[in-house]
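The chain below stands alone and is given in structure tokens; this is the form predicted alone.
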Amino acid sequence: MELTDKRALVTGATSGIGSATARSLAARGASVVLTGRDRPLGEQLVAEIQRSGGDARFVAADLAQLQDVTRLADDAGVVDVLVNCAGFYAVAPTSEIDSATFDRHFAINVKAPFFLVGALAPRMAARGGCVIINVSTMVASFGQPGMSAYGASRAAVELLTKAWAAEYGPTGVRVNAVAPGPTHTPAMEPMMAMADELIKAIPLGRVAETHEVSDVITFLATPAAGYINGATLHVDGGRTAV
């Protein structure tokens, strides 16, 4: 129960890696604030965590809207662990990405975590011993057809991770990122044909399960990772190593 008495905020917590992370943090004693757009799914996960003896509540928010980001920061209150897991991606050639789709990538994947950190990190610095974990992607590290806008937005998050580690590290706030490879999530199901192609280049030769990513995120939140700051941990079966 390394995270007892800690309060965590997880964005994108209604499915996939986000929901697995919320469960994992709660299982280790954290009080978890879950956020997403789907209230029924969020409340269902809260009930599941509570049945398991954990503490959680749900705050509905659309992170494409800056006013919702600001409201979320206020509603969350005291936060010791911030996990920026919410994400948006559209798989298409660059020539087929319109302005609205491009803007949505950066609104959700970059602007929302930027302003959440801006609102919460000073409070976290005042408390000390806090952690921010950003979820990126393996395609922020290499070119992948059809993933230009998504990869670019997550590459920006990895740079922000380094900048925030330098900015807030001296105050006792660690900032790191996790870059998953293809993972079994509801959002990934329509893309399994592409995943089959990606798997051919992955040394472990398979898609990850959500807990294999959320366990790494949770590790970074615990004191066991106390000297890790400004790093991006690749949870991609070795894809970025080859």
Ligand SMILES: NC(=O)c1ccc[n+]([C@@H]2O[C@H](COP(=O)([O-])OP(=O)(O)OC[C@H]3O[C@@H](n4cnc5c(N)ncnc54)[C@H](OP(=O)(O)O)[C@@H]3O)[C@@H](O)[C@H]2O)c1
The other form holds:
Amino acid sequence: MELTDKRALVTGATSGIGSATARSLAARGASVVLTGRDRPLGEQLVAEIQRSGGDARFVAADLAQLQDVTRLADDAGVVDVLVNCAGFYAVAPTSEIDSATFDRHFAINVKAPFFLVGALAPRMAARGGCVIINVSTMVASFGQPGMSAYGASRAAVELLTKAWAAEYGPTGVRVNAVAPGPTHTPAMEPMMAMADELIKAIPLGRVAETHEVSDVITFLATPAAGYINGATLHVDGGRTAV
Ligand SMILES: NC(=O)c1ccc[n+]([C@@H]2O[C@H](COP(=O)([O-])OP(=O)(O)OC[C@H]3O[C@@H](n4cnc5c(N)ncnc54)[C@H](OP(=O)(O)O)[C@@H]3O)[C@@H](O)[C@H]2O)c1
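Coords for the form predicted in complex with the ligand, given the form predicted alone:
Every component of the complex follows; first up is the chain already shown.
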């Protein structure tokens, strides 16, 4: 129970990697605030964690709305571990991404974590011993046709990870990112038609299971990762190594 007495906030906790992360943090003793827009799914996961003896509650927020981001930072209370996992992507050629879709990528994937960290990190710095983990993607590291806006938004998050590691590291707040490859989650379903093509380029030759990403996020939250700061850990079966 490496995270006993730690309080965690997980965005994107109603589905996929975020929900697996919330379960995993709670199983290690953290009190977890889950957030997303889907209250029934959020409450369902809260009940599941509580049935397993964990501590969780749900706060609904639409991270495309800055006022919800600010309210979430207040409602979450004390946060020792922040996992920025919520994400949005649209697969389309650059010429077909309209202004609203472009803005949505940057609102949910960049602006929301930026202002959440802006609100929470000073409080984390005052306490020390806190951790921020940002979820990125392998396509922030190479050009993937159809994912230009998404990849660019996550590349921004990887730079923010370094900026925040430099800014808050001296106060005892570690900031890292995890960059997954294709992972079995609801978000991945529409992409499964492309799975064979994606898998061909992955040295391990398969898609990740959700726990293989959430386990790495959880590791980064624990004292075992106490000297890792400003890193992006690639959890992509070796895709960005080749
Ligand atoms: N799965 C993959 O292959 C893969 C690969 C690389 C990176 N990633 C990244 O990993 C993260 C999790 O992906 P996933 O596959 O687990 O996705 P998922 O199953 O679709 O879950 C996405 C989560 O983001 C939340 N979210 C989306 N828009 C939101 C909004 N406007 N306000 C608040 N929450 C919002 C959703 O919650 P609500 O619907 O309740 O709002 C949901 O909990 C994402 O950032 C994704 O980009 C995924």
